[in-house]
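Presented as structure tokens, the chain that follows is alone, the form predicted on its own.
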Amino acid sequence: MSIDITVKIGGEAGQGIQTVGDLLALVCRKAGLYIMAINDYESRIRGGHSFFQIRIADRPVTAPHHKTDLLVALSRRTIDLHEKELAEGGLIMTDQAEDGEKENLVSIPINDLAVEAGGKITANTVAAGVCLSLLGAPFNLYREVLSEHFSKKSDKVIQDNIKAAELGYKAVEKRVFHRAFHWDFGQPKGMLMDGAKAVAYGALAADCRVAAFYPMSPATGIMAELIARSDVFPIVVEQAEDEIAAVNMIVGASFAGARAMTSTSGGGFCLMTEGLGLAAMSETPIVIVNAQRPGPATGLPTRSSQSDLLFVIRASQDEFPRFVFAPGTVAEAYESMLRAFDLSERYQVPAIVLTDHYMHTSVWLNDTELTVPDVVERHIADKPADDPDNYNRFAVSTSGISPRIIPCTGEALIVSTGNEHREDGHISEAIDDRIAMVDKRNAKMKAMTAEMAPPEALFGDAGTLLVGWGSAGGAIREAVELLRDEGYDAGALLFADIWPFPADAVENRLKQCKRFLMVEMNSTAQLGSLIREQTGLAHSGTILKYDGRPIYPVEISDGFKRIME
């Protein structure tokens, strides 16, 4: 029989729900499990209502199930709040006394095992031991992974969270949950990621040597994570007095010849628009992940939205060429930023990443390969073709890129400015060269065009596909096998990179279908929309999700239905 098993750990802020949940998925990666877990919290460091909510599988698993096996209620509210989710058959565990033992529920005092193993500082191990020993976990394995993650600590920190552990399974050995299986499964199948590093990595393997932010979740954890690498990695990472001080800190760095980046959330990422229009008035290559929260203003900021879609695409004043990514798994985040990087150099324009709470805040076992390049590419002219007295900095083209020499590495004089200009870089008024230079920046976009990759096809010659993009691709995956099981003909179309939009491709595969349906974290379909301004081809209809929380794939499914009776 196969596995596919929930467990949700809900508190308070602060109670150390993450670490239990941590401990869960270390142990389920070392059995050979495959895990997919996300964090639900508020924007409080304390008190609220949090939870950690892990699906444990014996095959991969791109996003969470809507139903609870198992409830770890770290505190009375989360009974209140999650106790409808619980699957048939499914168990609570209650560190509260008052609530006794009953048919679907066990009481633990789990502060009290805590103590009598070293201190209440082990109480998340005490929990952690408890769901483990109810799956039918074998604890020499539990035992492994403390000793592993407590490494760096003292002995006595490891001895007095492996007693609680010991504590923890003592607890519930008599307790039998039929949801507990055997766990045989081999060695680890990937790497345990969350998106905010996947995107730290791929910008560290993109040989980026500069990030400046501002702290704006959900996106202040890509710049934790470089802040973390940057003592083995040749990157200075700088926080920035606000969003416009980051923006225009990359490009000055990138201007002097490294690569460089920010990230933000939408509401900083307004504030980065003057000099997203610097960039690409200089030509200055840069990267800029926007990670989306719901809006407007400050919105819902640990909450996840898909709704930056045509503000990126439209951003700044004038118009100009960008790349807009928006991958949906953690190796698309970390091969996105690669390419980011190198397009924005090769093509000097902005490149900007869409991701979002969801994605960098979910935990994913990867199972693909994050290859490193043994090169990285720079597209930098060593000298000017001719004189370098006579060096363009902006000169016309017919492809619309023109050598790139960094300042102050040879004779040639650079000049450049935030004001239209000739093709020597000074500031011009001239109806001629506004023409020509403007054309000379639009030159790039069919080139940059062939570059773009087409949306993935599942089951692509489906009477109807269900289409996407970004964070919302794992559960349009699984909502698709779902239908397909029950006898539906449905496939899907899920989209990484978005602009410039690859027309051609997309509209050769919609034609295919009897109709499309759009699946967006938006309230008005923004890729739809998009796609019949590209291509001229409506929806069919829609399935979108505006609450802040992750989409399921039951909720796909039963959208579905809905629009096809």
The other form holds:
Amino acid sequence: MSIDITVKIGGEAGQGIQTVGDLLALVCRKAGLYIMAINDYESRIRGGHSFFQIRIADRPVTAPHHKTDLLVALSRRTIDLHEKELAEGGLIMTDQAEDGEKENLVSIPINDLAVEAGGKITANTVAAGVCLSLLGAPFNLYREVLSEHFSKKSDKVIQDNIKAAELGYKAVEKRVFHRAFHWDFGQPKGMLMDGAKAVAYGALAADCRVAAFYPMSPATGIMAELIARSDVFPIVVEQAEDEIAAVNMIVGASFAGARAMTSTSGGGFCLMTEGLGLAAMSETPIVIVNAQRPGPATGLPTRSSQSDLLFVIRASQDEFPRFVFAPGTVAEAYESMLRAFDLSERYQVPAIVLTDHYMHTSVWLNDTELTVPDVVERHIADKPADDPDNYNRFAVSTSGISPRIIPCTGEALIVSTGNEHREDGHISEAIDDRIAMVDKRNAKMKAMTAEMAPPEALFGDAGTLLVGWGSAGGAIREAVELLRDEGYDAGALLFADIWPFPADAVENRLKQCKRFLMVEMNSTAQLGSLIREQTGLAHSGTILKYDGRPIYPVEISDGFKRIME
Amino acid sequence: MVDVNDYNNEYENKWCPGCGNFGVIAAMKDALVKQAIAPHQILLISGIGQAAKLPHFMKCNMFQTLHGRALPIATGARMANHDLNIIVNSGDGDCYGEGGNHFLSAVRRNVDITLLVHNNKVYGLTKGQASPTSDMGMVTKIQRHGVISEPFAPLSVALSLGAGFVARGFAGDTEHLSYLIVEAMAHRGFSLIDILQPCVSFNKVNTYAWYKKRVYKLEETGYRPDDFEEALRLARQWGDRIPIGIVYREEKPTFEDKIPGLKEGPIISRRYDASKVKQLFT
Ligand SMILES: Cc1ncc(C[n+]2csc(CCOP(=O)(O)OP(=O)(O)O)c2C)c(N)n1
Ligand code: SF4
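Now the other one: the form predicted together with the partner chain, given that the block above is the form predicted on its own.
Complete assembly follows, chain above in first position.
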């Protein structure tokens, strides 16, 4: 029997539901299971309603499940809102109901047990204990996780939590839950990772030295990860006065020789667009992460979206080459950062990594081996030292790439500007210079396009392909499985490399299918528009979700069936 | 030996004849030569405007950036390499208007750079609109009935935010300005020189003659720039008598001093260590 169980913990912000979820995830990992967890919360610090939903499986799972097997309700509202999502035979565990209210209700006085264990603060440990006990997890496993988790705290804290765990276990000792299973899956299969961590680790592996940012959900998590590691890694992180400063700081840092990045969300990215143009004009490599959230202006700060695709491809006035990546998994997010840093320096262009709230705040068990470069190649010219007087920062070349040097490291002088310029970097309004510089910058596009990986094909020879990009890929993947299990001739194309658009490869792929449907978290199918623009091929249907919530595989498979009927 | 000719380049100068910026560039070259700094040892960073064009007219490392953004660029450059010797050239519109927030933050951070604001009290490059420092009542083609806002007071603002080196120079007194630049560059931490710079094309009020009648040198009055209250008073003095010179000086830990990661030297000079990355995954 395969294991695929969803536990949903709901309550108010500030109640620590995330801690319950974290503990479950740690125990599952230790038991050799796979997990995928989402975090749903409002833009407030206390109160409201939020939940953490963890899917536990014995094989890799890439998206959340729409049914809940075990609902942990730390607030009455959780029951009201989510009861209807219960799977058959599902249970509600709560401290909010009188005993025996309903058959599928397990009433546990979580807070009383916590107080008995040593303090209210252990309530989350009690709650996780109840869940694990119901699911049949060996107590020892939980005890080990607690000892590790609280290893930096005092003995008393550890003992209190173990006591709390015991009380939680005992409280449901006699209850038989039909979803309980035998916990024996061998060694941990990998590492728990959310998107924010993956992006930050990718930046560290890419040897990012300077980061600047202005706080904005959901991008701040990346910077928190970098700052937490700035004692060990050679990196300086600065909270800028605004996003305009943040992007310009990293342009300055890169100009001065450091790999540099910033991260933000749509509104902040709007403010960065002039700086993006400066990086392009001065051919200064930078990496910007845009973690998307829905809505123009402030939108929905704690929700997710894929609606900035066309924006980041075109952002800033005029035309210039740039890279845009939209990783779909945490492993891809990590690798995208490595590539973004490397390619932006190789081609001296800005690189944008498009992620989103869902990717940043969801947790996966990553079992993919991640690249760690032994050396980081910087693509900095050493030649000018031989002939400093004839050094031209923007020397025209067939590749469009000119020798880049670092200021004040030798005799050669670097002259650079955001104005249109001559080969030597001084301002020029001459017709020849303008044309030469535009052509030189654009000349990079050919080789840049060749760097782009074609979209990943799943059952690429299927009659109908679901086409998507970025983090929606996880749900699309599972939707394809669902559909094929039901006998549909479905496949998928998943884009992670967006720009320069790998048009030839996409055209070849799409020409082979009967039809393709766009699956995107926006209201106009932006990738669909781009595909049509770049290949002339049009999609024949869309499955779009723009309510800010994650997309579930069944929503895609249902949409597919609706369109096919 | 560094010679002033080392700093001359062949790029055509684009300022109006008689512009106060000529005084500023002469003072800068003089100050750099006096400190025996060669062109490859200095980095000029500027924004956009007539003032911000200055780096093009000097042979040196330079990055002319965006309107208002020279300070964050310079801050980022120092984060990467705090051995860099950086002078920022900016205009009053560039620095106090478009880049106002960056100005406030750069002062508060105490980034170790020297900021020269060529304050012509007008937008030169865009042909004579009022700037943040234009005096009330100044008439321009756009401000037809005269400027109606209070002028931005750079020296008082910098002082109130804790700036450690605050000075005012005059483009019509190159020798004095050169002395100020040398002092500002020697100062550890953020240093501001607000330079009274006549714009012969668009500012018909604050001319060379207007200034010459009014400016006096603080150094000649026996003033010692370590009295904060007195500095605040002098910073606000305007009208019949306008002080030039070092208004306030106080060394404090710099932005770079306060970042633990920079203790071992410039961050770009540190080594990449793959084993540390691998440890992230254990
Ligand atoms: C984002 C942006 N807005 C507006 C401009 C147009 N602009 C160029 S210079 C300038 C003002 C220059 O005034 P100031 O900084 O005082 O310098 P000056 O030319 O007087 O030396 C303006 C508004 C621009 N280049 N960029
Ligand atoms: S417009 Fe004014 S500031 Fe600009 S170059 Fe002419 S005189 Fe100088």
